[in-house]
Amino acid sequence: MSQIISFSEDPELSLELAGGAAALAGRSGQKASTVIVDTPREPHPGQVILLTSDTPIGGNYELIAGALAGLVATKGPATFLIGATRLGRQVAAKLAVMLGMGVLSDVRDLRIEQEELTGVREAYAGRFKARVACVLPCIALVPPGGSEAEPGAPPSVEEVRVSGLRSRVKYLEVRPKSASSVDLKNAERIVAVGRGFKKKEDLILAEKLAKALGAVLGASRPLSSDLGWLGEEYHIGLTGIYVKPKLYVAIGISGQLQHVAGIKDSKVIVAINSDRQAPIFQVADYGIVGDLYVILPTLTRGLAP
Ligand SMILES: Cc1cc2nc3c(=O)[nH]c(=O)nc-3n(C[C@H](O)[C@H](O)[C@H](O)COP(=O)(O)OP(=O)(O)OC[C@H]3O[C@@H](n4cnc5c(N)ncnc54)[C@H](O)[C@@H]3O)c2cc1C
């Protein structure tokens, strides 16, 4: 009998994947387990494999992939569900090379059909859904919300110690991020800024609107990463945070599919953009075509008590 193994360093996503793996295993008559590295995480329902090593595995993707490959060597072939986080993507890529397996990226609605794993992924900024398949055993990268946590299953933990793990990547220094009050994942209202802003100082216009709306500030990748105007914790999209607020206001954001992938579960999307052809208007519920430098002060004034 083959097995389904899930892994994510993000505790919430790990729970979701455990539920997804259990559901998939139930339908295909396989065994499901969740991998946790280094130290137990409480509470975690279902079969947990605690992977430990002589040196901490930590957040080193090479060591995690090596440990997961070691698990296959001792326990036999496995299909992996890995959380589609930044670390998860690195782990999946390395593991795929080590085990010669295929990877399905950003898939939901997983099924096992005739020796294949199939899943659904978004295409063209969410306008199409593509069903993709990979010959078993393989790896699926599953985004947050791609499966359901299942609280019911009783916990059981098996410790597996792996030795001889090697990494060519050395972590020279690990520093905690500065404490941040940004909680985009759970925010009900988000005002997000993009490259339509000409300079960092102008973000004050969006901050004022966010304050008037009781919203949290977020950003497209150029602002949170390339330009560094805001920290990484503001980064929304495929390679950042997936959000699902009741209200998402996108200002000066063009709406490329990598950004839209992270916002499509928002209830209401409002877009402000000077280009009426901008793709963001195709996913927006309400659109304002115009210059953000004119619109934002007017909108904020209108919302003031
Ligand atoms: C592998 C990969 C992963 C990526 N992951 C992400 C991700 O997770 N998140 C993400 O956001 N991006 C991601 N990107 C980048 C993405 O492809 C886009 O480049 C990015 O989202 C564009 O950001 P933007 O909309 O802010 O900028 P732009 O595309 O430059 O858009 C700026 C918009 O502002 C409008 N504008 C300009 N001036 C004004 C004005 N005065 N008033 C109103 N509107 C104005 C313009 O019309 C334009 O539509 C990724 C790219 C790759 C290759």
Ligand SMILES: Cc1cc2nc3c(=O)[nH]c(=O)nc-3n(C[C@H](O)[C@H](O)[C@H](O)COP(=O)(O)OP(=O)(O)OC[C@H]3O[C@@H](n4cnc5c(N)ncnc54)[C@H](O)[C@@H]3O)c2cc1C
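Positions refer to the first chain, counted from 1. For clarity, every value in this text was computed on a predicted model and none was experimentally measured. Take the two forms, find the largest set of C-alpha atoms that superpose within 1.5 Å, and that set is the rigid core. First, how it differs from the form predicted alone.
After superposing the rigid core, the C-alpha of residue 51 moves by less than 2 Å between these two forms. If you fit the rigid core between these two forms, you'll see the Cα of residue 278 move by 2 angstroms or more. Relative to the superposed rigid core, residue 23 undergoes a CA displacement smaller than 2 Å between these two forms.
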The other form holds:
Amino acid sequence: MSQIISFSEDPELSLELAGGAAALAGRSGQKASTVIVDTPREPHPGQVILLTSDTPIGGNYELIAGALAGLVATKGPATFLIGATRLGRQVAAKLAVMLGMGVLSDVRDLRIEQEELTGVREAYAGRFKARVACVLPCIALVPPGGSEAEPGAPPSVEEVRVSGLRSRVKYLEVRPKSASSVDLKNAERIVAVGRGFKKKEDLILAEKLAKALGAVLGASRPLSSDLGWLGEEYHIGLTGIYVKPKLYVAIGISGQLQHVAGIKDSKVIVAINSDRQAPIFQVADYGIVGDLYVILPTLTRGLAP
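Could you present the same protein in the form predicted alone, rather than the form predicted in complex with this ligand shown above?
The following holds one chain only.
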């Protein structure tokens, strides 16, 4: 292996991966580069490779994979760190087929040991951790928070132009998602709601408690994805957002493994549920067994100035 290349369309995650690639390269005596497609982003420390083409690459995963494969043809073998976003997963799958590489999914704590890239991933919805390995060169899908953005060398941008890109996928329309005011990833306090609420209008009880705590509102999958009471940006769990607040209050959430996987790094977990056998109490630091329709107004009044 001669180089480690990181890529993500998400600017914040791209910086994280750049730090992770630089750290990994430093320990193994390799060279680290960050790939940015079409348009340079500033500031971005360290070695940056700007990939351009006669055909705008944009967010087409086939074109991105083709461009990354073209980069290998130009610069030689590389191990890739790709952000584990929806687009990143598509790019990694396509690139793996094109280059005949193996893929490590959702890995953290990356290391190069002999001729393998190893990483730690969660198994059985976060109940266990497994160290997995892949023969170099390979691809690692790294989730947000899987590495740390670190100050690097001053930016050095090298433009590499690739040609002959083809895609069987045609994008008819791209609709950007409206900006969300919900920032669960960086929230210090979160109040999350689940199926214990009987109707959507009752969520006002949780909203009032969140306001009293200075917290952000979140939700389990049934309320965001199944019932649609809240948008996807509120969804916390294995298939949603991983959070690690100082305080996490789970209201009417049973605590299935998929949800617990997304909250296990919370410093303090408080559970409110009418079912004393609910799995959420097994991971909670504090638990209240009772009717949320009685408990929430009482807590909110108690927190009032």
